[in-house]
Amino acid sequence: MQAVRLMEWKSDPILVEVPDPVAGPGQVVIRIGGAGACHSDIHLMHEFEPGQLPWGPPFTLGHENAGWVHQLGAGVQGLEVGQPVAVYGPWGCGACPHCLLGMENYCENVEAAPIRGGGGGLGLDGGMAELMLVPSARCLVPLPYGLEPVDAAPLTDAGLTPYHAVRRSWAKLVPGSTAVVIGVGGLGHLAVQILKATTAARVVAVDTRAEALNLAANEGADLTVEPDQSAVATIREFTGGRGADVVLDFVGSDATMALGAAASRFLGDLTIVGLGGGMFPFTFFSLPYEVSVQTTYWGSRTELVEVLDLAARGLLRPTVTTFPLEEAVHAYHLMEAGSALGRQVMVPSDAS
């Protein structure tokens, strides 16, 4: 079969022929209907050196995946061949307290996971191929009726990650509150929708690109702002001088973290989701009082079920541009250039 593989650090992936995977005991092979491209893939390709991670290339890219059950290994129950499913991307040990709660994104026994600190598309073979091997049936979530794999695939990360970040701050997103989304990319455009669908907060979207701000407005943002010198003043004026109750930073650079801190309200949440490599000097007076600052990583399996339900009901609509596998590198280059809106999804030629 064909697969888009990263062969070495600091290089673009290539399309190669590899053997079809075979399901062993407890494992499942799925036929891919869609595999999302993520900015974290670009970080993997160009920023890491040998030895920085406990795993490395070669491996097939694609950690946002959905498709149909193709082959069941011995002992697998509860799934049928041909059934549409989404892949829950964080693969933990399955037995530690967090994994037992469905929070494999925060597995505390990574030495017993299928791969230490990684997963499909992150050290192990992912979904930018015709077929994908999944280590356990617990890593698959059946798709609700009416939701196609090509639309479900980006929701497994670009939907799940912002949903978790929003959900943990639900108590602060009450009527009269304001949430700021910094970076209206693959995750940020879904964050705007999640905020509008699940909270009463007003939403401010921040981005450097006019087309991204237009997308945010179309998704329901109440105010769009460019991150210039007046951005903080504009946000504070919009909130009656108080600042934002919740800031979600999907960029994570020095500049966006500083903007988020300056725009936050007393007792607010500042959640850093983006992998921009920024740093923020923490002092007693560098943040409004009792602002909580945290990072998040993916979300729980239960939260993925909730995300897929929202999508099946039409409350989440990822903006998707599809590419054949042979155009995966082109799709990544569009993302690097900042000229791609929403999520780019690779679709094998035989997906139907």
The other form holds:
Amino acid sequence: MQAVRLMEWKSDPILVEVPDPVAGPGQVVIRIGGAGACHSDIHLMHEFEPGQLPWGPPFTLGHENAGWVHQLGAGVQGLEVGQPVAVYGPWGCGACPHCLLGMENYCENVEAAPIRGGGGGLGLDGGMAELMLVPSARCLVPLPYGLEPVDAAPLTDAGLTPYHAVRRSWAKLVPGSTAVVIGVGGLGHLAVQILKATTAARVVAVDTRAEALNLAANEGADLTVEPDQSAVATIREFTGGRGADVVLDFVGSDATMALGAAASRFLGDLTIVGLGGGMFPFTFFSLPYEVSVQTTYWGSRTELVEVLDLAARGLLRPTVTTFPLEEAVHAYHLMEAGSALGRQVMVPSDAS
Ligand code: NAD
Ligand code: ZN
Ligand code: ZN
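Can you give me the structure for the form predicted in complex with nicotinamide-adenine-dinucleotide, which would complement the form predicted alone we have just seen?
To see the whole picture, the full complex is given below, headed by that same chain.
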């Protein structure tokens, strides 16, 4: 079969022919219906040195995936060949306290996981191929009726990651509150939809690109702001001088962290999701009192079930552009150049 593989650090992936995977005991092979391109892949391709991560190339890219069950390994129960499924991407040990609660993104026994701190498309072979090997039925979630794999794929990361970040701050997103989304790309455009679908907060979207701000406005953002010198003042004015109860930073640069901190309200949450490599000086006076700052990584299996339910009900509608596997590198280049909108999803020719 064909697969989009990262062959070495600091390179573009290439399309190559690889053997079809075979499901061993307890494993499942799925036929891919969609594999999303995440900005994390671009960080992976260009920013990492050999030895920096516990795993490395060569491997097939694609860590947000959905498709149909293709082959069941010995002993797998509860799934049928042909059934549409989404892949829960963070693969933990399955047995530690966090994994037992479905939070394999925060597995505490990574030595016993299929790969240390990675998953399919992150050290092991991912979904930018016709078939993908999934280590356990535990890592698959059946798609609710009406949801197609091509739309479900981006929901497994670009949907799940912001859903987790929003959900943990739900208690602060009451009527009268304001949430700020910085970076309205693959994750950010779904963050706007998730805030609208699950909270009563007013939503402010911040992006350097006019087309991304237009997308946010179409999805219900109450205010769109360019991250210029007046951005903090604009957000403060919109909130009656108080600032934002929750800031979700999907960029993570020096500039966006500084913007998020300056726009926060007393008692707020400043949540850094983007891997932009920025720094923020944490001092007693660098943030309004009792602002909590945290990073988040992906989400839980339970939260993925909830995200898929929201989508099946039409409350989440990822903006998706599809590409054949042959155009994966082009799709990544569009993302890097800031010419992509929403999510770019690779669809193998046998699935389109
Ligand atoms: P994307 O390229 O689709 O979107 C990024 C958006 O940010 C674009 O719309 C871009 O115009 C905008 N942007 C860039 N610089 C900006 C600035 N200074 N101010 C405002 N907006 C700016 O990327 P994506 O796939 O949505 O990923 C976003 C980030 O989240 C990446 O760093 C990615 O690696 C990271 N990520 C983190 C997790 C996690 O679990 N923490 C999961 C997935 C992705
Ligand atoms: Zn990702
Ligand atoms: Zn675990």
